[in-house]
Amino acid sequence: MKRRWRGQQDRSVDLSTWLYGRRLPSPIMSASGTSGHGAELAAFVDLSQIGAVVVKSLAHFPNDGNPAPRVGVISTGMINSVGLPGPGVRRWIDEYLPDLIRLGANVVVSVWGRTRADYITAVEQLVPVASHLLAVEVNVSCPNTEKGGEMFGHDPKETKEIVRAVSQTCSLPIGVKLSPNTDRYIKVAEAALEVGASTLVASNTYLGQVLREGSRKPVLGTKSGGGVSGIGVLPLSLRIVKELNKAFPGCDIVGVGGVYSASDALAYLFEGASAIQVGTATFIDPRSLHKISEELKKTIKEQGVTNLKDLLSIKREFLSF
C-alpha cells in the first residue's frame, strides 16, 4: 500500500482555480509522462492538494516503449525517448487508479494511440470508470502510422477527427496536448476546440539531438533523437501560450514546460493559463511540486492577499519576489 504524504502546508493562502468545470486546489499539476502511473509521487506532495494527477499516457495496449538509454541529461534539462512504455488502460485501472482515488487525487489521463480507432479503443475502455476521472488529455504528439508517420497534432484535420471521435465516445472533459513542433499549432488548437476540447495543454518536448560527448554516437538509444524538456525551454512554451490566449481568449490554457519555481509558473499564469503542469523539475527533485506550492503562497502573502486570483489581478508591472 502507498504510503500517504505527511508534510506541512501553509492553508492559509487560496490557490484555487478552475479548470476542466471543476475548481481545482491548486494551478500547480504534475505533468504526463514524468511521474509515473498512479501515486507514485505520494510519499513526496499530497496528491489530494495539487490541482491533478495527470498520469503517463496511456494506450488500450501494453507497450514496451524504447530501447535503452531512454534519458540523457543536457545543461537545460534532459532529452528523452522513453516510448511512451505501459500497462494499458484496463490494467491501469485494477492495478493504479485505486490508489489514486484513495488519496484523494483529481485525475487527468493522457492516451495515446498510433491509429484514430486506438484513441477511440483507450477512451472506450475508460468509460467505466468517468465519474473517477477529471478528465482525458490527448496526446496527439504521436506518429500517425496510417499516414506514413506524420504526427497526429501537425495536422489539424486528424486531429479534429481524433478529438471529435472522443468527445462522442465519453462524456469527460477533454483537453488535447499540442505539439510544439509544429508552426500549425494554432490551426490545430482551432480544428480540437471547434469539436469537443474544452483545455488546450502547451506543450510537448522539443524535438532534438544530443551526442555523447567527443563521440558521434547519440545519447539516446533510439539514434534518431527525442524530445528536449527543462528550464530551457520555458521561454519557447510560455510564447505559445500567450499566441494561444490572444486566438481563443477564455480557452482553458495549461502551460507546460521548464516550471522549477513559482516565478515560472506565475509567468505561464500572468500570460493567461488557468494551470500549470510540472514534469522535469520532478526528477531533480520528487518534492518540486510541493515546494513550488508553497512558494506560489508565500508570494502571494507577501503581496498582501490572501488567493491566487487576487494576486493575478494586480495591476502592478512589477512584483516584489
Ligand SMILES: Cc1cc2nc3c(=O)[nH]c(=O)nc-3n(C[C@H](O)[C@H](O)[C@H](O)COP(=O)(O)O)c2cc1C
Given for the second form:
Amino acid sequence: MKRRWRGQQDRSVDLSTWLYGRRLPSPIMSASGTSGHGAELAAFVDLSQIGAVVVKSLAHFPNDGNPAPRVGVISTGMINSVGLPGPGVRRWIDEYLPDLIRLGANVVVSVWGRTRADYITAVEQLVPVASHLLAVEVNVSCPNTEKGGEMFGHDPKETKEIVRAVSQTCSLPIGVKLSPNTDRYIKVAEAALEVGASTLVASNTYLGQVLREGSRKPVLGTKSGGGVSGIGVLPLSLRIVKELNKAFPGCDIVGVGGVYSASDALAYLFEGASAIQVGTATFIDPRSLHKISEELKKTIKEQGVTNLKDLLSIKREFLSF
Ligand SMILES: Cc1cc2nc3c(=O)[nH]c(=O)nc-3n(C[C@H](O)[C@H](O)[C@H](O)COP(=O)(O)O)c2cc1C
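The form predicted together with the named molecule is what I need now, so please give it after the form predicted on its own.
Starting with the chain above, the whole complex follows.
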C-alpha cells in the first residue's frame, strides 16, 4: 500500500484548471511512462493535489518491453527505448488502481496497441472501472503491425479510426497523445477531434540516436534508437502547442516536453495549454511535480493575485525567475 505524502503545501493559492470537463486542482500532471504504473510518486507529492496521474501506457495484454539498456542520459535530458512494458489492463485494475483511488488521484489511463482491435479491447477492459477514471489518453505513437509498421499517429486516417473506435467503446473523455515525429500533426489532431477526442496532448518523445562516447555502439539495447525527452525538447513541443492552439482555438491542449520549472510550465500555459505534464524532470527529482506546483503558487502570489486564471490574464511582462 502506498503512503500518502504529508509535506507542506501552500493552500492559499488556487491553481485549478479545467480539463476533460472537470475542475482539476492544478494544471501540473504526470507524463505517461515516467512515474510507473500507479501511485509510485505518492511518497513525493500529494497525488490528490496534482492535476492527474497519467499512468504508463497499457495494452490489453502484458508486455515485456525492449532489451536493456532502455534509458540513456544526455546533456539535454534522456533517450529511452523502454518499449511499453506493462502488466496489461486487467492486472493494472487489480494491482495499481486501488492505491490511486485511495489516494484521491485523478487518473488518466494511457492505452496503446499494435492493431486497432488492441485499442478497442484495452478500452473495453476499462469500462467496468470508468467511474474511477478522469479520461483515456490514446497513445498513437505505436507501430501499426497490420499496416507495415508505420506509426498510427503519423497517419490521420488511422488515428481517426482508432479514436472513433475508442469513443464508440467508452464514454470517457478522450485525449490523444500526438507524435512530434511527423509534419502531419495538425491533420492528425484534426482527424482525432472530428471523431470525439476533446484534448490534444503534445507531445510524445522525439526519435533520436545516441552512441556511447567515442564508440560506434548505441547507448540503447534496441540499437535503432529511441525517444528523446527532457529540457532540450521544450522549444520543439512548445512550438507544436502554439501551432495547435492557432489551428484549434478553444480546444483543450496539454503541453508536455522538458518542463523542469514553473517558468517552463508557464511557457506552455502562455501558448494556450490548459495543463502541463512533467516527465523527465521526475527522474532528476521525484519531487518535481510538487516543487513546480509550489513555485507556480509563489509566482501567483508575487503578482498580487490568488489564482492561476488571474495570473494568466495579466498582460504586462511580470516574470522574475
Ligand atoms: C522512460 C520514458 C517512458 C515513457 N513512456 C511513455 C508511455 O508509456 N506512453 C506515452 O504516451 N509516453 C511515454 N513517454 C513520453 C512522456 O510521456 C513524455 O511525452 C515525454 O517524455 C516528453 O516529456 P518530458 O520531456 O517531460 O519527459 C515516456 C518517456 C520516458 C522518458
